[in-house]
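The form predicted alone is given below as one chain in structure tokens.
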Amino acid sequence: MVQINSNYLKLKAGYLFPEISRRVNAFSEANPQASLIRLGIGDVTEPLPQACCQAMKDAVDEMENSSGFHGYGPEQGYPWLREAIAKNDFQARGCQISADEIFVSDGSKCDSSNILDILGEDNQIAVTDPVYPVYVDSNVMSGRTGDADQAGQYEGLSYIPLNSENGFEAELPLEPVDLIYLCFPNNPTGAVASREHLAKWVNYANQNNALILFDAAYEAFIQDPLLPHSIFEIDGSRNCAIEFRSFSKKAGFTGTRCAYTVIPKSLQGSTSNGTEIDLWTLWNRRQSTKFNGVSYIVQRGAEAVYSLSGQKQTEKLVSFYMENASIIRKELSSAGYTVFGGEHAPYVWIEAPKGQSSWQFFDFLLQKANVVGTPGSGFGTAGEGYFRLSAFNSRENVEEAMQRIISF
């Protein structure tokens, strides 16, 4: 008989967005009537920005007739998209990032774990607590991890608390790691990274031989201009970061699928002997092998996010998001409630009323307000006793949701 990956067997229950759905559709079989409001996972609702769908409509246009046809592109993604990425996302801001180290994909989740297929098994990994859980459940996976204690850490990981004590600011590790998994702005405390902070993780990084995997997916709705949007905006990071970029939340491609991943070819590994291996080699031959590409349509609209229409339209959805994370602040602050993120992040992250778990207060507001939010100890340990709501929403239900939380 076959054998499976027993490194699967590891993993807790379930991930954590399915355990939501399994719990939320339970709820609906046995209350059909109820009118529920997802404020729990992280999906747009709100239409893609016109310019992006005109650009997609052309390029179909396109591939009618012979001239205009394109099969098998780059894997790498497309010069024109790669291009108007660096220009716009990194060179502008004064980072020095080439079309040729970005890597065009179709997503950044998929990316922040297809990486460790070129970084090797016996690296010591932090990543903070709570945390996105992919970047756990893919070292668990891979193999990278020993088994789930009772409080469900995983032996062979360093965990970084982000708590309000500390100001949900990740600490440097008292003990050296080799990998380490940065999200700013944060998923899921919707904490942000000064210029400072994040300093002192590439002079950690750079000291220690370290290597940050820095996600960088909510970049776009930082409003302070001081922030810095890319990791690489810090002197010294294009020799111990990788960052991962998205257009599934700044332009709404949750469902279009596009993101790209950014390595300077200045950044090295080495190999057990000791030998120096740059890691853009590693990523193009991997894409190169295990991936055939971004449809060309999908690229098209991608790039269309860069022209002045689709600047000021993308822009015009951060906004629209952000005023409902400023609304779900206002009114759970009115009603009470301990809160924090939703300034530069699309997330805002909640105190548990006393005596509930996370999980205990999902179920209240699945039964009571018939609103789903996402229980903070699904992030991992230290989010138990927080709750995360999501401001991706049309502005009628999460005033309604608002509304129906606060009058319980």
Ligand code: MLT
Contents of the next structure:
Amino acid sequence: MVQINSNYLKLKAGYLFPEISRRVNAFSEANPQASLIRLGIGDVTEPLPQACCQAMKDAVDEMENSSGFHGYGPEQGYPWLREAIAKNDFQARGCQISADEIFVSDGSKCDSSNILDILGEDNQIAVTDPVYPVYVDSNVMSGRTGDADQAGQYEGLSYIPLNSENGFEAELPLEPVDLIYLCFPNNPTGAVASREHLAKWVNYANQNNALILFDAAYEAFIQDPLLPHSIFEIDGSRNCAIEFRSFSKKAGFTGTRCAYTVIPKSLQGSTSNGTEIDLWTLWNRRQSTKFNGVSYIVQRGAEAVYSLSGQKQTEKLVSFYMENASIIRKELSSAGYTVFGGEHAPYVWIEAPKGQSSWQFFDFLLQKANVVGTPGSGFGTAGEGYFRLSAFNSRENVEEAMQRIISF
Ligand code: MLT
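Could you please show the structure of the form predicted together with this ligand, as a counterpart to the form predicted alone just displayed?
Now the full complex is given, and it begins with the chain already shown.
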């Protein structure tokens, strides 16, 4: 009989969001009259920017003719999209990133998991706690951890706590680590990293020959112009960091699928005998073998994000969700909840009422208020007692959800 990858058996329960859906579906079946408001998974609700739709429609028209038809594109993405990204997202902010260091993909979730393909199995890995579960689960699946303990923490991973005592700042690890996952603006806490905070990590990584995997999927939600949007705004980062970016939340592409990963050509890793190899070449090899690129139509849609009208429309989308986040913060803090995040991120991180675990509060809100959120413990042990609300919904639903929650 075929043998399975038994690392999968180490995974704790289901992936967080399918587990939430399972509970929500069971509740809906038992209570078909309940009108649920979903502030759980961070999935956008507003239509795509008009500029992106128009660009995709034009691309469909091109595909109708043999002169405009496109088959397989470059695995790394079309040069015009890579150039628009490098120019607008990096060079305009003073980062020395060139178009050929951008790899267009169908999602940051996939990229942040797939990156393990080009990294050795013996690296000591650090994640924050709480954390986006994909970073942990992809390490478990690929056999880079031992079993989970009672608290749900995996043997072999270093956990860096993010909590109100440390201001949700990722402190440097006490034990040496080779690979560090950082996500800012943070999912799930909504915390943001200052320039000094990132510089501390870049110095650490350079001094310890470590690699930072920096997830900046939520950078567009930063409101303070002094905060960095990219790790590449920090000196020395070209030698120690990879960055993941996405059009999902910024431009409503969760269903359309387009993202990108930045790997500087100067970034080196080492073989077990100490020979230095550049990671760009390995990722390029990996993508050329295992990936056939994002569709021409979708890449044209993503390119339109950088047009004048596209920029205005995406800014409007982001402001709309940030206004939702501010309503959530305001209503819940007035009702006595302790609230974090939601100022530079579309997530609000709240303390569950005293004495309630994250899942108890989840069930309470589902059953009493018919509001779906995400239990903090699903993001790690340190998330226990917390709860995440996403700002991705219509204004009407967000206002209604707040009224329902504060009425208890
Ligand atoms: C979340 O809710 O944490 C996100 O939607 C997950 C994701 O982007 O994959």
